[in-house]
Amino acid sequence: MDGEELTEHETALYDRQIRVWGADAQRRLSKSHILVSGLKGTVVEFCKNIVLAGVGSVTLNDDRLVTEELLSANFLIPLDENVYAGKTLAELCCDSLKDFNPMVRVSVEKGALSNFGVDFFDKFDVVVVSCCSLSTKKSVNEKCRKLSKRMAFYTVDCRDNCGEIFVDLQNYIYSKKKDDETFQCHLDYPSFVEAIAVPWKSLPRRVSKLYLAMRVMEKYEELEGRVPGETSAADLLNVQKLRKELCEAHSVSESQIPDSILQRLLEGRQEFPPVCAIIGGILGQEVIKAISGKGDPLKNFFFFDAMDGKGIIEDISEQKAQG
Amino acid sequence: MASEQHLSAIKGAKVLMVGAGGIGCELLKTLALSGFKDIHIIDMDTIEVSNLNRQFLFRQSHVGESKAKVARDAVLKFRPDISITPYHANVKDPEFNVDFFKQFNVILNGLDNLDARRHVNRLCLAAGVPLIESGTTGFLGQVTVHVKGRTECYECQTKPAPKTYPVCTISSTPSKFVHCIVWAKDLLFAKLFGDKNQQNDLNVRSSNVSSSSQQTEDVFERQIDEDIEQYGRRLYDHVFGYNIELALSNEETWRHRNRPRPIYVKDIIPTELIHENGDLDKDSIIGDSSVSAMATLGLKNPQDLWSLKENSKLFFEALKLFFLKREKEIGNLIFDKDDQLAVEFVTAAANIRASSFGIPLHSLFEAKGIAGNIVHAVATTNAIIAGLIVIEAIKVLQNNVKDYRMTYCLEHPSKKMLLMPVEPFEPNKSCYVCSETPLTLEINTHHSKLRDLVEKIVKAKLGMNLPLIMHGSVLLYEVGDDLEENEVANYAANLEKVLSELPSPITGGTILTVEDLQQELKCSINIKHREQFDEEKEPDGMILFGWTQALAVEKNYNGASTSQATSLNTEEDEELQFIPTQIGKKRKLSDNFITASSDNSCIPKETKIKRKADEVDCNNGNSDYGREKMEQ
């Protein structure tokens, strides 16, 4: 890149990778800053294999107490009260992730995500975000989009055994190769905001159910005001009015939204760790991509879902709906 | 998803895991984050610095350390209260017999080479236990279920071999770099440092070979008192210079080719200035592995393009330094990738080659890779890989079977899916190794000795670790422990017999019944016999039908020898492959998978380039080099 050289022992150390991805990618690695905030078990999966990989920085954000729940998908931490009673998740965290690769700066930032301002996503490449609410993600998400510099946004959210990647690199260069010649792609990324106004009626008739099912959830947990995930079994008749109302808004059929999909939604609250591995992995991958500026980005959703063992990628934008 | 019977079914688990490299680490770690409660995981590596950016549950500190206790360790820490038991050992030791799989409700490998697999999948096969496979190289991988009776054997699709390069093309006639590396390892390398009765095609391409090979011999060997630069500069010369213009002396060759250019010390550097460089004798210990000629010169960044000059410094750096550091290694030498003045060397010549014949250079980081068959390796692939062994892992305990599925992870998607679930395709039903099909040997049963069958054919091509051999009741040949001694006196003895003058004779229709007691594999080989063998095209003198080539070698570029079933012990830290090629609902059994390169710290003894059946024009049989017609 700018022709700083890698250190004797970084060539050694990410000797693998770099043949994956090449030495200016793994230079570019070092000098990005990712902040993460929501620190359930995708993430975790996702830091350890950015703090792995060996990025510049990872700032972790999460100010929950470590409960047993919390930690049941979480291998940085053991699940031993006398350990982490009366320690915040970021803390605990950030205490091991350290020591995975001590060439990565790994600290925590305390406060609500919703609260900060347009100026502190500044000093970040990539911002991920989860286990957080409707509301803060399209927040985070317009902040990121107010610098004047280009963000990596991500939001994940994993539920049952199922899981959604969200991706928005606004206007987005990349090279690709093929067939040894390289080649420079553009992308152009829809807001949440935006990608979610959609009209369910333009998306393809067979787009993924989960994401419809996603946002039902997403936006009765908004009006409910309750934390993400905190659901249950009895929320299944009040879940199906909005799903209801929101159908005949889009003139969707109510089929697209199975009852079989919101019941594991509602009451899968704990994570299934291969699940974790599997979207915490992808990201991983998604987020080396985006920083490196080599190779086709996901655009911009992704389902796993372990029921049919399928991870899909849906673009879910205006033009592609009228196209 | 977490229901209570799926979760009675992981908690009841014993389940046994293969490898505890860059996919065991992951799978171990979403094993116990699962709440599987009795974990085996047998490895028989150690760390090493370069494993470190994936398999995280291991630090700087356990460089040296056994994988499989470490990674316990490493998993205990957060799941204090489950069991894992570590084995550090190679899961072809005979403790791991049947029995011993017998105990596990699941067998999942995370394993780095061919032989291993086959091995695990025939003690699967005969202990009845499902077998889970898995691999990974880049952004690519895969994971596939394997249940006796109803899915596919791992060994049940034919897996092509590795690239291989015709001989023309690596000691006459190279286009691409991965060409000189080829020539500079297998042909240079072993010549000057590996053992010197190897066979060796270093020297074959004048025309004239039978009158000066007794001369061209004398070349490579240095003299009793001779000087090393005075060595360095006639052996440089005679393969860079001399070799050149004898290769040019055959017009036909170059009609539709690039000349190569002859290159001489004396035009590259003047005798002083070899005299500059080194010295040794101060600063580096005799017979110290960490040698390096980049050091002496002044080298530092491996990732350099460096010139033909500097290039051809480090060629004699690296040799003086084999004959002052390492000569009591001379003649035992085998390239492997983590000796460093071994890789030097090698990354010398090559580029001095490739000058020589127009292709651009490399440096030393990208040779080493291409001379090593470094696989690539990312932290992320092996924990999507993992994560789904686990989900396919807690069917196969439900016994779900119409829900187990092969699934691949792709680099790009197809269909919209960038992890692509398939159903299991059904048993071969011709595979010799999961049904009882017959294989047929085509051999000269007047020539050939028993010792050629047992070699050739039961442990290169069969991968068989401890072969007994039968010919109706009587028994022609058997391996282990607990022999008399006069059986193996007469077990040594039949060795040396031709198979016709055998105590039971083997000829043309005979059966033979070949056995490994610990695989539990049984098959049956009916003799055909045949008089003539084309030395080119079947340079084994003998040819096997119905046999899979699943084994060929997983990683030499000029596909060697067939691999040493039963002995290489050498360290591989890599997650060989299998990818892709093309996805779609209907695929032929026969084109489904590639084969990825691995490490090549396993390096087949015998690195002669063989001149295959499938690469042969070249020269028709006999040495006249100047009419070859070849493609790659």
Given for the second form:
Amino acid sequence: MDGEELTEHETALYDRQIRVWGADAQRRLSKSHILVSGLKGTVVEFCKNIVLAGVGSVTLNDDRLVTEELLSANFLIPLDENVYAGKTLAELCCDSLKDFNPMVRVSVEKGALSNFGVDFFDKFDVVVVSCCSLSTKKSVNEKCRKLSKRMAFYTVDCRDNCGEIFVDLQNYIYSKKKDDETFQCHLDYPSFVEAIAVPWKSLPRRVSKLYLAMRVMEKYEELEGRVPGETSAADLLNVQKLRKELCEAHSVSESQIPDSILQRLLEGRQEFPPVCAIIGGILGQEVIKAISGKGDPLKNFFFFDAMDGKGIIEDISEQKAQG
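Could you drop in the structure for the form predicted on its own? We only have the form predicted together with the partner chain so far.
We keep it simple here and write out only the one chain, dropping partners and molecules.
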């Protein structure tokens, strides 16, 4: 992401932001390249935020066609059916995003995310994935980790009025300011596979119930061959059965994963715009921090539940569990 200085036009356009995080951080942003796959409401909020912040380029990947469900929280889709007839979700969002900031290059990459090889990801600095299977999350994260450069990887999943963000910044070094003095900090992140492999019994007793419930849902969708989010109340009995099996395997009580949360995750196919704005805003903030190398990054899960209005950060790793 190192390169030439900001142009005069960029300096004028991003003047207010430069006053907040500095010219060097803005330069890093303007030279960064971001891949975003899975364009539901939360991810669309994220895209809007980073395009307005002035990243170098955003590549969108989502070959789905528009459905009534997707219209509920995606403000980038035009209301005129004649406009989106025959166009993929990525193509429609691309057209709309360009209007937010002409300085940012927005493009579309067609194809299934799971089919892209390691070399494909080398042209990006940040990869954000959503609306994909458990196996795709794992494989894309591992491909990013095989690159010679450090890649920032994120997954985001919003269901009903709650959601989850996972972060993998690998071996991350960043600057922190305290008492007018700047010093460097270092964090080691586990991969997605390593993080979700941590035995539940070794997690903190008050670990977010959403963390455990999301793992049950991911596993259920994988076993059933379901597209993420394509579940309903009719699946509850089978999900409860899987919860019992997983809790027994991890030696934890089923009460850690209440039926009420499972029901919401099963039935919550549509996203709520206010929740999308919160989680998409947090994700945008984290990506900006990762690119600029300034500010304490999130490590490594974030959960938000509108039922109690709380945002929770959980550091879930083998090192943390042993400590």
